[in-house]
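Next up: just one chain, as structure tokens, the form predicted alone.
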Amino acid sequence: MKRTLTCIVCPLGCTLEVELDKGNVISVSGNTCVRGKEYAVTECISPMRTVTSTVKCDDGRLVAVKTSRPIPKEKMFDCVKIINNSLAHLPIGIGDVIIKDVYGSDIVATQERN
């Protein structure tokens, strides 16, 4: 089986051709750098995503948040449910952990709230 991907690791946007056999990557072509090959393998075997969202603060405002590292793609909607059911306590600084260990990642603030 062949799969065509557009690499998102850098601005070049290489078109990657991935050959798969029984769920294993046999070859990757079209990448300009090693990072493209790594992206293709991960995307085909175990896709990961960074989640961005907002959390309600205890004063009613929202604060922007994101996962501190990518999580498994199939856990994205569960992650958003956890975020939506949480409440952040003021004051909040950029990088503050709002929720610990959500599928191997912390949910961190990407803006300040006082």
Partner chain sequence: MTDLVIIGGGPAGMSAAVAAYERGVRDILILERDDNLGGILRQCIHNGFGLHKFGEELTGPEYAYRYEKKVRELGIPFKLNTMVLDITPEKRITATNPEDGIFTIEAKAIILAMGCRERAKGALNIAGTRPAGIFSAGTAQKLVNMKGYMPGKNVVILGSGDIGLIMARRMTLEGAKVAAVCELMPYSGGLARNIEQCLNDFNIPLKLSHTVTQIHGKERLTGVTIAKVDENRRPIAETREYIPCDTLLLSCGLIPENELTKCTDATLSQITGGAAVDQNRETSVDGIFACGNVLHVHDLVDYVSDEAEIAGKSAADYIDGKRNKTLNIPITTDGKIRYTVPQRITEAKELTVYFRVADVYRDVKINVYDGEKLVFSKKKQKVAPGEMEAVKLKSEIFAYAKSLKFVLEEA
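I have the form predicted alone already, so could you send the form predicted in complex with the partner chain?
Here we give the lone chain, stripped of any partners or molecules.
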């Protein structure tokens, strides 16, 4: 079986052709870099996404956050729910862990808040 994907690793957005046999990736073409190939393999087996959102701070302001690594694509909505039900405590530096261990990733701040 063949699958055509659009790579989301970088702004180039290469069109990837993946050859699959019983769920196993046989070959990838169309990629410009190794990360594209890795993306194609993961995307066909267990798609992963980085999630970005905001968390409310003690003082009512928002702080921008992201998953420290991609999480399973089907968990994106649950991840945002967890983020929306939490509160971040000041002061916050970039990279500070706001919530630990959410679907194999941490939720970390991408902004300072003092």
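Positions refer to the first chain, counted from 1. Rigid core here is just the name for the largest C-alpha set that superposes within 1.5 Å across the two forms. Small disclaimer: the values here were computed from a predicted structure and weren't measured.
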query: Shift of T42 between these two forms at or above 2 Å (CA, core fit); finding: no
query: Displaced residue check between these two forms: G23, CA, 2 Å or over, core reference; finding: yes
query: CA of P11, rigid core aligned, shift of 2 Å or more between these two forms; finding: yes
query: Per-residue CA shift, T32 (Å; core superposed between these two forms); finding: 3.2
